[in-house]
Partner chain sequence: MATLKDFRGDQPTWCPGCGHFSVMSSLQKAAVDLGIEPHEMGVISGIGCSGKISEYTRAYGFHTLHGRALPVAQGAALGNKDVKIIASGGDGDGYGIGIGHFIHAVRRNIDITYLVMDNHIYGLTKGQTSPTSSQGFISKTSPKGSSEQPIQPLETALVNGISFLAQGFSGNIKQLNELVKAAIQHKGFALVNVFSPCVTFNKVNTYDFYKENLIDIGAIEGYDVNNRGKVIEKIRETNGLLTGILYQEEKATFEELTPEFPEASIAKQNLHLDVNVLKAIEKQFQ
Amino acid sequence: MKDEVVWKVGGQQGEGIDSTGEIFSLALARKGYYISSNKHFASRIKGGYTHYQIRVTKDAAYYHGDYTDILLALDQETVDNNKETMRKGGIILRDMKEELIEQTEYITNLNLPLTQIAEEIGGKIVRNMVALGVSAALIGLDQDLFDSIIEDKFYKKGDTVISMNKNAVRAGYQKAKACLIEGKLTFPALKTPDVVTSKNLMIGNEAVGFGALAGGCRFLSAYPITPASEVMEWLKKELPGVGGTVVQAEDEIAGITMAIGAAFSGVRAMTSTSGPGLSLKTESLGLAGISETPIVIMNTQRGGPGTGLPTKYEQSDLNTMINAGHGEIPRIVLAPSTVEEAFYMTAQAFNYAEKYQCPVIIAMDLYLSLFKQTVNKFDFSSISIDRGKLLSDNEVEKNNERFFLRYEISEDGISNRSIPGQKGGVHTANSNEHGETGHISEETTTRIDMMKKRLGKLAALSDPGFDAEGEKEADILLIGFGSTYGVIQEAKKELEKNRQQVTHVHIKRLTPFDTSLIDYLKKAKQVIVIENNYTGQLRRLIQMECNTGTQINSILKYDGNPFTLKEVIEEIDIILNKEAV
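Structure requested: the chain above on its own, in the form predicted together with its partner chain.
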């Protein structure tokens, strides 16, 4: 029995690759398996090679795997592109008139007349269902695996369509089962999970949207952009149900400034975008900073710069998320490393924004944003809503000065907040330097006070800024952020097999940076930062923040694709060997 199976379907865009992959993964998620997936697609609307890779695991995993166990190849291009990725014992399943089972030492070629079977049942349209049936049998699951999904998916289309699809699955299933029973084909079955609880299957953008909703967000204004649009699209459906609204803005600047306006009015507000949009929002980020308006900005990184590689993966917006904008503002940049974390961190982002009255950026990346992963059912009771120093109507009304001291100098640098409509709370929010009532001031003393207030207030943010697994005194310290989490985890396990002491630090908050990392840097023998960009932005950030003089190695990849585990291990080996010389 196996702990995992990597299943992949490939073909041309428009051949239903996506929906096939989704049905497959949802079925397994309902059975309690963990799913990590990855897609390859071209930046065009129709046509072009595409594939959908799904790793099914008994235990939690956050990496879609280097190898393929079952390849469902809808055309020859899929075979050509993927045959090198086949793992020993794997099966390449092709749709061919001529049935064939060819077991080589390494893999099995399995040609089945999928189209023909489908046509007998109801048409080529159910071909992928036949293939799913074959897959279920190979993995060792039941033939009713997809039944409930078929029912959900086609309930509007009626019983005929439903039973046609179910039949297609069964036909494929029986075909494969027969081969297995007859011993023409061998494939070890997948172990069942220890605890069988069905899981959520979702993309990171949905998790961000849902996290926002659960975290009290009631307003989103944004402009469409790949790979961020799903946040807006999802919230457009869901926010009205909880008393909120979504505005499709005319551009990214309007996207953020409308959100700032809504936040000023007292609403938890957000905008979502990707690199080019973030660049356009740069000036307005400063507005939120100096006016101390709490907003949340989701930025999902894609291949840059310029229009770059809009449908490819990269982690190259770190510098700009942390630094962009003239002058100096307080900001918080959170980097979730899994889809699950994207949910909770987004909810938390709104608390941070209101508590510290500053912009909070959620740093996602295309991998986290777009590829479906399983997530344990959410613990909604763990989500609290803390509005910080936002005063109630009654509290504000107590003020009987002419102006409310919206920017009152206080010990922690955070001032009480009133919102339009509240009696006693009149003030001017301002992008100009201002005094305590918010009115313009160019006094040097005021300037100094306000700078200290704004830039000092995050000092109180003492939550840990990274997760560390392993000891400080490590042979190897691996550091990453964002969606490299899964692959670094597996690299750590691999290296530990050689009895090396490996510590994995994953940075969760890029700024304010948690400099307790210094201890790890000083004690580790080898420090390696693993990230998907050219210049080593995270490494350089660590150098700037920690200033330890520690020699830090980089493992970088910037070709638009995530690391494979093999690449990471090889690069680590090179670094270790270099040192050994």
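We have the form predicted together with its partner chain; now please give the form predicted on its own.
Coming up is the bare chain, nothing alongside it.
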């Protein structure tokens, strides 16, 4: 039996590739398996090659896998694009008029009349359901695997449609099962999870929306942009139920300025975008910084520059997120590495924004935003609401000064905050430099005091900025951020098979940077940073912040695709062999 199976469906966009993959992954998640997925798709609505890859495992995994065990190929292009990544013993399932099973030394070509079977049941429209039935039989699961999914998906269309889809699954299942029983075909069954508990399955954008909701967000204003739009779509359905509001803004600038206005009025507010949109929001980011207005911005990185690769993966917005804008403002940039972390970090982002009265950016990437992972049940008891120095009506009314000191110089750099409508508070703000009362001032001492106050207040942020798995004194120290977590974890395990001591550090806060990383850098024999951009932005950030003189190697990829484990291991070997010489 197998501990894992990598399953992939490929064809042309518009052929139901996504829905087929999502039904398969959701059914397996309900059976207690862990799912990590990856999609390849073009920036068009219909046409063009696409595939949906799912790695099914007994234990938690966050990487979709290098090799394919079962390939459902709906056209020849799928075969051509994926034959080199088939695992030995794998099966290529194709829709052909005549049944044919051809076993080679390496793989099995399984040709079945999927369309013919579908038409006998109700029409070609259920062809993919027939293929799912075949897939369930191949990995040793039950033919009722998809029943609950079909009932949920088609309940509005009535019993006839539900029955047709169930029959299509069973027909495919029985066809493949007969081949297995007769010995025409062999494939190891997938092991059952040790603990069978149904798991949630979601994309990172949904987790961000859910985390925002749980963290007290009640206003989102955003402009649709790939690959961030799902945050707005998810919250559009959920926020009204708790008295919240979603506004689809006319452009990216309006998206952030509306959110700043809502936050100024006391509402927990956010905006969501991708790289091009973040560029447009930059001036208003400065407004939030100088007015010390708490706001959360989710940025999903995609391939750039310009329009770039709107449906492809990259991690090239790091410099923009930590530096963008004229002048200097305090900001916090958080980088989740899994879908589950996206939920908790988003909820925490609102606490940070209000506690430190500054913008907080959530650094997502396309892989993490759009590709589904299983997540454990969220622990809502671990989420608390910290509104920082936001004063109550009674507290503001006790103000004895002529003007409320909204920007009062304090020991920790954080001032008391009032909101419009509170008697005795400050009800206006602007983007000019100002004194403690908020009135515009260009006086030298005022400027110096306000800059020290704003830029110094994050010094109190002492929460760990990275996670480390392994010892400080390592043979190899691997460092990454964002969705590279999964493939780096897999690389760590592979290298440890050769008795190498490997430590994996994953950066979770890009700024303020946690310089205690220096302890790991100094003691590791080899330091390798793995990231998806051309210039090694994370490596440069580490060198700038830690300044140890330690040699830091880079493994870079920027073709729009995530790393494969094979690529990472090969690049690490090149670095180690070069050092050995």
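Positions refer to the first chain, counted from 1. The structure presented is a predicted model; accordingly, all values stated were derived computationally and were not measured. Think of the rigid core as the biggest set of C-alphas that the two forms share within 1.5 Å after superposition.
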**Message:** Quick check: K497 between the two forms - does its CA shift reach 2 Å or more after fitting the rigid core?
**Reply:** no
**Message:** Superposed on the rigid core, does the Cα of E401 end up 2 angstroms or more away between the two forms?
**Reply:** yes
